[in-house]
Amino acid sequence: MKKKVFSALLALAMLAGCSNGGDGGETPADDGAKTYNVGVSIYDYNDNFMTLYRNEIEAYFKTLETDEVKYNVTIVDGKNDMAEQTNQVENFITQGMDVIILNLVQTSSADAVIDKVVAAEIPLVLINREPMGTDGDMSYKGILDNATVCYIGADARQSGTFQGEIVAELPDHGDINGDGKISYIMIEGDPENVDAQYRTEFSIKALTDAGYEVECLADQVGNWKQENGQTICANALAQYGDDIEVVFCNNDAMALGAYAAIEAAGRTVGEDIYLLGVDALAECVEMVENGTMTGTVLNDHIGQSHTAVDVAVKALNGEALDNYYWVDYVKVTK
């Protein structure tokens, strides 16, 4: 991997806050430091990024804790169902939470959810699933019309962008055969998710705004899941076999499974067919390295996980929060 990337990378990992303390609702420990009580809801615990996430929200909480602060932090597992998670939030309300770090299941359930926390007094941190208004992206009524509610994440349009510009720059740009288009494959995540919307409509329009012709022959949703991802790669490439150039997939696990499809074709990435995925997954980057994956992009779970611990301690300190904060990706080439 070249040197800017790890440069790159090391400097995303780097990036963190350092505000604690403060008053608010919190219960005293028995040192007599103050303890704040943070409920986390993840939409599934089974999701490989949202699980590097979780992880660095539980431990970078704890590099915050001083003498005299203390964070009582409580996780818990969706289970991709939102009847569950809504029972989740109404027990952190229960629970009397001094802040709610939410990873919503459905997007389009948003608005009960707010309102509940809302209604409640705790500061709402939404983070990586962006709820949608009718203008699109950061005009959500339920965060702009709440002073206590705000959403952290990473604007998918440019993890799109990214994947496309990632195969124009390669020496062919993605049109193996020399027949003057890139034909391609899309693995897609879940089709209510902003992201998968995003990485989906971008990573083409890099391509066709930089001049180059495309040609879909398949596009089937994934839901993020590496099997599904191998699933529909093996089928599609049962059915249009070398003519597939390209495939892109929303995230790192569905190119996992989509490699595993790949490989058991005989096709070899990087020679008769490229693949791109979207996270940065360890054993992904590690591919790239080695060739067997075209690129990936980086979703800074690191620098998202710490921006969304910073921005709940601010709340907890009763400070003014932004409507919405964005943490940059990094492409992630050989």
Ligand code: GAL
Second form
Amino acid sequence: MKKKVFSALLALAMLAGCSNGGDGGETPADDGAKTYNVGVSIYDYNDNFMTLYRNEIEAYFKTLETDEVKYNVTIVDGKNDMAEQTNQVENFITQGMDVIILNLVQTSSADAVIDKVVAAEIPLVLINREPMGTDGDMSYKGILDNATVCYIGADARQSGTFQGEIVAELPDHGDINGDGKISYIMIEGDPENVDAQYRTEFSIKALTDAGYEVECLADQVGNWKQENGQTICANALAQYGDDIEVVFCNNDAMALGAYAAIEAAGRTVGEDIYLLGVDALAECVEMVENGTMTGTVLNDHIGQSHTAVDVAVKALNGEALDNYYWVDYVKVTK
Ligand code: GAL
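Based on the form predicted alone presented above, generate the structure block for the form predicted in complex with ligand GAL.
Complete assembly follows, chain above in first position.
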């Protein structure tokens, strides 16, 4: 008898699973729960920050599972190759994913990808790399014009401003040698990313707006990578030596590389040079604590990944989406 009731319930639950969600590709699991298929493509698995972000996407989806709803999350590595990522998105479409979360390799390819996903009637949640509209941020047509496409990110101007403010708030305001100007080098992320553009611009703007004089000794692209941060910083230290007072890095990975170069050059952070990053990777927060980094800025991967997942779930439930969702940065100093 017991068995019979169970099978009847199971059949009912499966029916509900099939009818609910209509033409979506969600599949009823054996136990009668509804399983949603989620496709995620991350621009590059080698990126430290995006590794934290993607792990949290996976972990957070798990916490939202219930007896009735499961999430079958497939995460793939875009390998920093837009052609590869386009293939992955096409595969997600063929596989009938119910929602796609995408960290674009190239924001300049956003339209091509958005068009494919929208044509397949799959909701699309863009994360971390904001495609820029003609009127700057928050104006991308492909996002504004499509009710099922949205972007989740953090305003990179804020992170740049925080970096500049950390320097301005130092007792010597970054002017270690007292010559009346802050002499710095800038190590930039991928210049196609607005995060790199804004952090580069707004870190310095915070200083000049506060009335400080600045001098840029070197400004080089390190593409978010630790090894590039090290090489760029080592070369700059060899060329400009003690003239360098502040090393601004658009992210912590490059700051870790820069730190290795600073140490190798016999310089001491907090005494004869300052070092700034963004992301607040655990090892960098520790360095800020022990004084080997001047400051960093929390790029809240927990807040962003949870928002991305919550929005994906809204889309799965057929709820209306905003175009843009923002998560704040937080200054990290000792
Ligand atoms: C930034 C982050 C960098 C890198 C980049 C990738 O927001 O600070 O570390 O992950 O995104 O686009």
